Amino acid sequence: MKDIQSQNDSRKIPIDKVGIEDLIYPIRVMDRANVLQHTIAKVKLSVELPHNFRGTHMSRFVEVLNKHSNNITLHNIEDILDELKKVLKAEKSYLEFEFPYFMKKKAPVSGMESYMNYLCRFIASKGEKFDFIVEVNVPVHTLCPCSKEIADRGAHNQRAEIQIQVRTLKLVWIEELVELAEESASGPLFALLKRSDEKLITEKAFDTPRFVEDVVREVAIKLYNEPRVYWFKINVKSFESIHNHNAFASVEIDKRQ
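May I have this chain by itself in the form predicted alone?
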């Protein structure tokens, strides 16, 4: 059959990325406590398209993924990217896996266990060199230092989210990034708490007030002192409880510069 996608295109416009997205696919992720964790990813695959090709072969993205269906883990992401380049005759390929990662957490007083889920992403590309970013989104608790200072009773507090992206020299566990984020906020979140746990957590938050600026700096210091991490980007968003808007702060640092 005639290969329409490979026909010459006279418009002379290369396309940065072309591919498929929102494909739901099972993957395995390294788990510090259980070796591997099975989860479901929303997958995005793409390649660069030279100006002289009319299109790419969309079905081949899924074909390549299916070849690795029994072993889609952190270790073979580069292999998937190499095969996409080869099969689609591309100079550069891209991959994104977005997935929920589950951690069992124990309440601080009652000791009751429950699962928390964290939205994570693997963001990778391969041209001449392989590039890989791990992203973790961690929901936390923050209490406003200004409100605590000026209020006669209590202080406004809210949930916030810490997004961390890292490039690393060696493996950094998702669990480590979650713990690092939670330690930088007024307090962590739990799926299940008893009254004794709630008392401890709210009092701890009152004793540890943090602006978004405080949180992003606390995370940055910890990552800057982590020798396995050579680049990081942090975004902290506070879902304000007494305003009709959110507050945010962000930092990006390349330790090689």
Given for the second form:
Number of protein chains: 4
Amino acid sequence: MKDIQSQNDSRKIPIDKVGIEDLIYPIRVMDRANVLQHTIAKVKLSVELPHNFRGTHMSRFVEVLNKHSNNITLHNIEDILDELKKVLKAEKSYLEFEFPYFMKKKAPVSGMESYMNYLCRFIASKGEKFDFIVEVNVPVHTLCPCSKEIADRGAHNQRAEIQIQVRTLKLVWIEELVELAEESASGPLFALLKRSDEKLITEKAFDTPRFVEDVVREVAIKLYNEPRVYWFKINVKSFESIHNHNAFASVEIDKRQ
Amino acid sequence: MKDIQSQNDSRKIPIDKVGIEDLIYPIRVMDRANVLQHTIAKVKLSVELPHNFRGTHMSRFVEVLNKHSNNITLHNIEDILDELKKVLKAEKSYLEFEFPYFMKKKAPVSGMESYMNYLCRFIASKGEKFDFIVEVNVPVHTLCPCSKEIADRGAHNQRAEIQIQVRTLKLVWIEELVELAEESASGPLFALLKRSDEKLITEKAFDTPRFVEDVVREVAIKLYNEPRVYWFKINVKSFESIHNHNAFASVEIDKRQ
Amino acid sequence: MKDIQSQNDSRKIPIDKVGIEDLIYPIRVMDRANVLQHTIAKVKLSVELPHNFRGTHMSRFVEVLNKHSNNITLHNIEDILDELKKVLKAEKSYLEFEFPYFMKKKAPVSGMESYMNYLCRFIASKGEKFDFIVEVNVPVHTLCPCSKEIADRGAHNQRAEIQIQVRTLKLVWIEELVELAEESASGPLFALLKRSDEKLITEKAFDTPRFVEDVVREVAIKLYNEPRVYWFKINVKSFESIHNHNAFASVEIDKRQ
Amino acid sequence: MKDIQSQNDSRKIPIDKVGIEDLIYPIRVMDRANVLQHTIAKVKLSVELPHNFRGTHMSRFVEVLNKHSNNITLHNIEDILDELKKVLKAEKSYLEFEFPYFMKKKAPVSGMESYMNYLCRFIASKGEKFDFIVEVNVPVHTLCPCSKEIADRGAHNQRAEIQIQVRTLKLVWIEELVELAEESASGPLFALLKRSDEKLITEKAFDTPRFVEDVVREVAIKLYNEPRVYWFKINVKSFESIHNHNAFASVEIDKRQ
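Having gone through the form predicted alone, I am curious about the other one (the form predicted in complex with a further copy of the same chain); can you provide its structure?
Okay, now the whole complex, with that chain kicking things off.
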């Protein structure tokens, strides 16, 4: 059968990225306890396409994924990118895995255990060099400092979300980024709380008011002081309980500059 | 050209509903002040198909919509359904319009004006009789009575959403349902608040704690006592600020029973 | 600490359903090969609340889930509902698990294997009786019979989705419903196809044109003739490639009537 | 009342962007025929915050929007950004409006008219200079050249979406970008087609097969040759009808380099 994709293309336009996305696939990711966690990823894989080829070969992306999905780790990801470059004859390859990651958490007073789910993303590419970003999305609790100050009683508070992206010199575990985010808000979230826990969490949040501006800075300071991290981007979004729109704040710092 | 849709079908299976959905279309809806409000609807239109016809004629749904989209009112909706029955030779026709509906609101102390957006739905059908449901989705503020009671200071609160569906004997305006919902929560939401407003709203919410169970009952009592409404369904969903999941409560009452 | 939820309520309004939703939780589901498949569920759990109680106890839903999430089967689900009734002192309990379910599929000519993902739902309740619905959502390929007939060459085709819900007398596996759906369309989908497969699939779809009306009837006939199924509801939605809206058709049949 | 936001901040971390997002607001946009089109925007507004201020004043974003939402044009957008800088005492301000934009289209043979909806975005900022990006998202039809070549009959085809972002020296209308996108695919989409139109469109798509790689290059050539455009980014996504994942291709070109 004719290979239309390999035909010569005369339009003189190289394509930055061509590939597949929104592929839902079962993967296993190594967690901090060195256990392979089963999860489900939304996968995006692509390569550069030189100007003289008409198309890429889409099925090869899935063939490469099939070989590696059982064990997604830092080293494995570089292997996937190398293999994509090879089988697709490309100078550069790109990869994104978006997946829920579960951590078992204990309620602070009752000690009851349950799972919390953090949406994570591995964003990587390999041209001459390997580039790797870890992203975590951490739902938290924020209580408004202005509302607390001006009101005679109470203070509005709400669910918020902290997104952290890092580039690192050495491995930083997802669990470390989640903990760092939770310590920067008015409080963490849990799937299971008893009344004794709810009392503590309510009071602690009231004692720790945080604007989105405060949260983004608290996270930034912690990442700035973490020597393994050399670049980071933080976005905090608060689902305001007195508005139907959201407040946000973002900071990006490259320590090499 | 051959009319494949009109071919005889021998499979003996009538189809309950066949039609189009997810059509995004500009419409104009009459508001309480008798002004035609420009908005954008997600439209779903369908008919019953007898067992002996192979298919319906999809383009006719859009032709009928085209004639009427400039003025969507209660009477107009029954006309659309009648026309769908006629042009598609059907015994029963169905229609859904989902659209954002804007109300100008004044902040309670500063008096500053801004627009709030409420997602609404008209759900209607006509077989022998005309059936019409109005749905409004009203974002509100809820403050947890348990958290307030057990904590020495503060109380967790969050954005919540009240969905109301009604069948009525006489016209009930969207604006009336929105106001009724907002009065049943710990407080309403606004797009624009100054500090004096935020103080009032924070204190009022603290003085009006509401579980989802409370909110759904407060709305139910109001609708029960409204003589124009003969059937209603209420769903309240609270985006809990101490959990990453939501709490909900629902009630459906048919007064004719 | 005071138990606000257990306070007496004087508003005389029983609540149909109160509970939690949008809880993301790792579960394991038994597949046809008797293997426990790891997946991730969006969970909704609720109970009836009598008029004289102010609130339910939300944390107990998660406690019950924690005990059972390792093995979700038909029997297990009835146990969860019984336990919810008991710990929440309710007359009726409700449960929904929505989860991606993976099946390994071979491409028809090359034999290459890959995973396809089908979104499934278990919808169950227990009052006096146990009610259980299995839902599968199966992406397929549809080719328009009208376009094929009237055009001199080609025919428009597109991705479509078949949703099937069944109540059964005896266990029907998810795999059986998926296969039955795929056989009712112009063709099934795959994650991985080589050129030899693509040729076969293209030609087969061209030889098997199907309106949404055809697909819904083909599925209905198969379920009608399956003695284990006593009730079913089918919805077919086609993401039309010549329109920016979708076509749909639905049928519900209760064989006991 | 105390102004907490204006407090001095000692953490030494300037914030890149702080503001509001997901605000749903009615706006009016000027179209090519110089008519103000009513639509509904999702609005994002933000400013830079110097390291020494604790917070921004969120309500002022909505106050500025209120003044200008009746007439969103290129000049107006720069005014909004200038005003945000002024009232929020910021060095740089940012704005995004995402909105459905309607164009009346005639079916190619029958001449029947209906509205097509294109999701658009204005992305702008003003520091020392004004930067303005127009984005359009155009749903189209693509037919696979490989499938056509290897199959004895038919060819798989599907809905696809072309996203174009441009920076320009002189005004380019949304309508021009939509038309340019539609001419680059296997065919355009319509809300309303009769059988004579469907015949033409089916045949034309069969005669104009296009990979995502082809589409992105066809758009790139047209934008490259358009002197008003000095920078563009194109992303094409095809909702493959034989897979449950999507194919994509993207190109970004800055002509000044």
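Computed from a predicted structure; not experimentally measured. So that the term is clear: the rigid core is the largest set of C-alpha atoms that superpose within 1.5 Å between two forms. Positions refer to the first chain, counted from 1.
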(request) Take the rigid core as the frame of reference and indicate whether the C-alpha of Leu36 shifts by 2 Å or more between the two forms. (result) yes
